[in-house]
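A single chain, nothing else alongside it, follows as structure tokens in the form predicted on its own.
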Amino acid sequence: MTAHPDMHETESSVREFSVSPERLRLTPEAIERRIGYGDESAPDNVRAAIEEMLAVFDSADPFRCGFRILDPGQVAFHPDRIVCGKVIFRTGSIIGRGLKGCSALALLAASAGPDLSERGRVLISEGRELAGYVLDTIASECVEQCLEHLESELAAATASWGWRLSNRYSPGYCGWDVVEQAKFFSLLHENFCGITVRSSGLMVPLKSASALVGLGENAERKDYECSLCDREDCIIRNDG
């Protein structure tokens, strides 16, 4: 077994990042796919709106994202739940199978902040519903890319210990109740990445996302079990 240092002794187990719009490198094709066109080209008016809103996005405020790593002594994995001290995530069996073999856990969060959402509301109030919808979609895609950025940072931070990453799982997916979002953020410092959580599990700002990733020498990235999940708006399912 590869020895690894205690995160608390070597470096902070909590990190936050600021990601500028240009770093995300969005493409019109990625936004078309997220809207739902897949391999089919979007109509000219939609493509024009995408190009216009990508220019708006380029002037947006930086996105905020970050993670916290819970070391093996801070977390215990069970077939249908994860125990982090006094906090118990009742994730269900799908996620339990996905985290089998993991010994540590990372909590990820990302937010676009209120800027793009407010711009989208202004567009809709002006009667430009399509432009507002496209800008909203761009914000969602960016938050997803921020989570991918965090996974890369995690992999780099733990590679020297021989750790690998599992799939990424979010409250509200794969049978994990979204109301546990509050539990999730209770393990992060207040206002982490500018995010607060309502009792319903809704994050504020709305264009925010959270996820956990299992870590360890035996962590494994697997195919998502889409056939066992009924979440129709799942990003993984819609991206094929």
Contents of the next structure:
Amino acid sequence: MTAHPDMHETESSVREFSVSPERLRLTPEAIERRIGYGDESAPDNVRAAIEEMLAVFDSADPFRCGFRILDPGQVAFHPDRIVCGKVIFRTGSIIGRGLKGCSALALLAASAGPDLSERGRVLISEGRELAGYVLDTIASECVEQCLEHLESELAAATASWGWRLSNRYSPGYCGWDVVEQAKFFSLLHENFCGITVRSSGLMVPLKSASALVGLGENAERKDYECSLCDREDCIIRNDG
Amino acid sequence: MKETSSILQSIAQCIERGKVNRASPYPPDLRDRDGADELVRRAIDLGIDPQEILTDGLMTGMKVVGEEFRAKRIFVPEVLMAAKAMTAGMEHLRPFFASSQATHRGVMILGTVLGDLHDIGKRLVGMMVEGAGWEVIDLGTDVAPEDFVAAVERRPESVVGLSALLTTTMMNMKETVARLKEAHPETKIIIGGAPVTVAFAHEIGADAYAPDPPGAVDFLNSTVAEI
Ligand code: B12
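Form predicted on its own done; form predicted in complex with the partner chain now:
The next block holds the full complex; its first chain is the one shown before.
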């Protein structure tokens, strides 16, 4: 990606990747953590199921993910919303604060595809509930890792412009209503990364995720994001 | 009788630990020991009342599993193993009960509401509710309000459980509850899923909210007289 950021939308502002399973390198420890085992290790049979299902994961087809960069001319940041031409994201003030100093925006999407969760479902219906559940969890972790991967691609693509990255924010988090998912995908080409959005905002395949990242010379990544948030009852709150 | 209580205790322990049968290698410290499968068979051969095996053996074990899960000392995999052990034990008991009603405390109709395709959390609820002695009719995902109503029509004694995973699809619970209450005002409804709250349950006229499967079991049991 060599185009200059002041250049308005061109094909070069949209990039799609095909990420192989080995590239994501999911570890048994990461899956254990996602299941809930903190520092203590999982029982042997769970560990064995994780290892068996990671082998299934390793033989999966590559996953699709990608981003679109909206350059400074296409986006205006406000304390509680982002205006991208006709599309206005009502992100709320938590995300607004997190994007302070940003001048450009990247829209990210990733999908583990339908195969892993379908195989998980079949395993469950065949009486292999543990294996099926583990594979489903691996697919969730895969989506998260695809987003991480996209962030590093994004950093690499924009570093030469002196841009840094903000934290990543997803519709449905930090006070941003998941109903805006449709608007989000209206800025990406149809079937972006194989994802379609239902009227409820649900992405299909289920194991998909979307997020935005602020960009710019003054973009800032904050460590203790949860402490910024005022939603005391949030289930993923982790500020101790 | 000492032998009776000790075998029932062992059955409960097999459920707690997810020990399905003798052949299953897990958990490692119970390797080469009998599991729920063999012990329930033996209990029947000893002449213990099947109802007692069910309530004081299998269900007692499952109750502990629920408590441990809620306290985050065990996680979904252990619950799945426990449910498997439970099923292995139940297989032997079924023939002793004339009808499914006799083996069950009641019926739960479970489904993920219209617009939502999430399945796994709802299935876990179903498994644990079954383990607590209830019959579960799982309508699947993306279930329209009228399909819930039709299911209650077929089994009017049921309690209904609704699941949703997004704040948007959660809104479809409102319509479902309204339609159910209109057609069957006496039907009890419990709702759950990651974004759902007790306040939302009140707002839409559902009878209860629970954050997890043991909570669903508690509510279900509260709707029937203790056995
Ligand atoms: C893993 C995860 C994902 C994974 C996989 C999702 C999946 N389930 O397949 C991925 C990364 C793909 C993902 C994506 C998204 N996610 Co997500 N995700 C989660 C997370 C961390 C765990 C969900 C999970 O799998 N739990 C394990 C299962 C077994 O539990 P469960 O389904 O919740 O069911 C349990 C209970 O809820 C309860 N229960 C369930 N049903 C019922 C029914 C009754 C009657 C009762 C009593 C109880 C009950 O019992 C079950 C067992 O304990 C939750 C946060 C959380 N801690 O819950 C967010 C969460 C569900 N996600 C959320 C969001 C917003 C999203 C996205 C929209 C983000 C985005 N923009 O990309 C997308 C949507 C995906 C789509 N297809 O549209 C929100 C939803 C709330 C909202 N704002 O709408 C949550 C709650 C996080 C938050 N913000 O607080 N997600």
